[in-house]
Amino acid sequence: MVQEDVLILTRTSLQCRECKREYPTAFIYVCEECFGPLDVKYNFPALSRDTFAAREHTYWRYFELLPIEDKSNIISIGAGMTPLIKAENLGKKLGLNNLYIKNDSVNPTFSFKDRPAGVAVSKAKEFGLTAVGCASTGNLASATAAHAAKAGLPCHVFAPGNLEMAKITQALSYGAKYTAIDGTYDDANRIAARVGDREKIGVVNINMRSHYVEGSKTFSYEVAEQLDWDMPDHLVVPVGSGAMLNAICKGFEELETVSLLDDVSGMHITAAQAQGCAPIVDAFKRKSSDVIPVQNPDTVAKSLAIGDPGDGRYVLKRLQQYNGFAESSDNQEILDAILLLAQTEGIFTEPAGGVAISVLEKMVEQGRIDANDKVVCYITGNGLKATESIMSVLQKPSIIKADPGETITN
């Protein structure tokens, strides 16, 4: 824990996920009693569905459900309220009548990470911190660096050295100090944690994690509102650390708490991982609560290559709570699914999205999803960030003479 003297007495508090001990909101993230993770707990005001109707089209429209006290501390680059598209062409191919794609590939830095990064950097400003950073598999580096640039804060990124070049270039363009680690994401995470504690840096997904994960809840808020405040029957969520899936569940539950949704307990959820780094899927299929880390992740889906998922066992609890499933896809299945989504719905996703689409296919084939279920599949990143991965399965361009009379055959 770091800088415990930074304290704000607020409408929120922090509560240990394990022992339920409560703390005033402060720059802490681990329970002193049992070392469990701390979650933000709210004293929610009275809300109605009309509360949000005329507000800005970013996730900050849900200000009352987020952990920032003073709106002047909000750092926004216009993220959120991304399209929820009824995927009729893909649905027809898969045999689904009510398939929706939540397309976060169109966020300002082209991934869902703009949601948690924006909340965490805003909270860092509210805490009066002078620098931020992250451990990243790529997308978070870009999102944190962009929000740090907007906030006028230095940004320190720690990431494995084998990331896609587009993601490195993007983060560097925002002015981040980028440290490539000769190792895995888990190695980068350990180094970032030590540096954050030593230098009093707000590392968004480590010592700011309690507030960081709150940004991903906005996935739930937007989907509910875009479905006219109706609950989906089934969610398919790509999983790396597991924090996003857990936050999505928390978000739907909070909407029930404030009476914006009815009973959410009938929802089903599927955790989608990539073979080569699927410790949560492996535990689920073993019917075990013990998530065994993958020492050397090996998958084309680098943004999901987190061998030791911090929220892994909480994902397993969520799957049990919501009668869910966990499944994985190999590299070829992932690449095929990227093309399937692109060629049916015009959405170009990075491999993490290919994992979600491929696992969605498997859920239908296994009879886990009914044809008339209202299904939401989360696409979390843009394909332009990982073009190297898809090039091997694309048709090579044909070359013709520069002659207007040249015949082009299909």
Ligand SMILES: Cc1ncc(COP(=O)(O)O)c(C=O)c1O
The other form holds:
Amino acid sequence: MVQEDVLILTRTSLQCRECKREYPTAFIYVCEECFGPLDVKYNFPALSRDTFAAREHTYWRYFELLPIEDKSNIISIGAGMTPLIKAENLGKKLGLNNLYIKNDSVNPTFSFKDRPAGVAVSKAKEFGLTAVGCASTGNLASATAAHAAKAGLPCHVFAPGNLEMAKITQALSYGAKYTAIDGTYDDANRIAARVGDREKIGVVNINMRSHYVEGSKTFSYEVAEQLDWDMPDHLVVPVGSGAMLNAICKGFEELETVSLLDDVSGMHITAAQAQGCAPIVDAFKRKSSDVIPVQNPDTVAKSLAIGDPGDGRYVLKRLQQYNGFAESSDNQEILDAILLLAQTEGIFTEPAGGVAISVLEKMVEQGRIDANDKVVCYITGNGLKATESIMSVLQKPSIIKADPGETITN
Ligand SMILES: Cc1ncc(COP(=O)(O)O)c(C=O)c1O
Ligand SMILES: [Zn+2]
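Go ahead and give the structure of the form predicted together with this ligand, now that the form predicted on its own is out.
Let us now look at the entire complex, which starts with that chain.
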């Protein structure tokens, strides 16, 4: 028994991304030496492809690759193992023979944020914290609040005041204590950081960030498994803070470490942002490693409206490492791309997904992607959360009299 306890408790440590100093796992997130972010480091057990095959259909099937020590602390609402769809119709339109959509719009709270939020809330429980929270551009609010509800913990949400009504309604329904800030996401982030430290709240994307980002790695594990343990050639990823893109890279690299994939170094990644809030794309195009914050983001893709991206610098490093690209799209292009995906593949996404599809189109036009490349485009949120903006480009339904003799006009 004692032996087993020792083994379990040393499964992870924390390591500074900058100076590489290591720390025992604890409720900390920055290096006391250099203030760099701390990442989770693992002592992986031996794994084979068969380890996962017969397990539950959620991202918790990859337990050994996630930072929870004791399974009894897992808070699951059934997220993950979302469909990886071969997009034949959209592929034909774009001239791609091997296009796949990773459809995270069908997670329990209808965005990919169920991945990082679920892991962070589970870890908060493991740390013995008595409250959780987040700074949110909309989707994280519901993902955190839903997992907090399942865990029986209070959840404090800090978000800019201009979010879509569906996202606010959803988070409030899960019981979130919701504070709308008269300002930007970056203002909300600063307030959440202060309150979190003062009140010992596990703010999932701030003081729990080391564990939070681990959840998004499951995007890579699932894609690899769904491709029968093969690597995609090119990933298109919508980017706000950059945490997800970084985590996706870490996920593929860990699969190589545990010998579930061969060499992942040949993949390419495109970072997709919205014009009106594209500080990472701007730095990439200037060939600079300096991300200059956008003071007042202005885009229909509110979930990506992060003017001062916490992981921006690391996204640029990843793009360099994987011969990647960065591109942005304007509001009209984003909304058109939402309709293109809906009308070719039957998948209804919110503007963040429109950004990904629109930038994918641009990558093909610019000759960055070959017709036979195996491409995975990440669709990270559901269109039902942003109907106000999407409706603005749709033809209103025609109204006829309730008379069987009436003719249809459209
Ligand atoms: C739907 C959706 N897609 C993508 C992102 C970007 O994720 P990240 O901030 O980790 O770059 C977000 C962030 O809130 C989001 O809500
Ligand atoms: Zn350090």
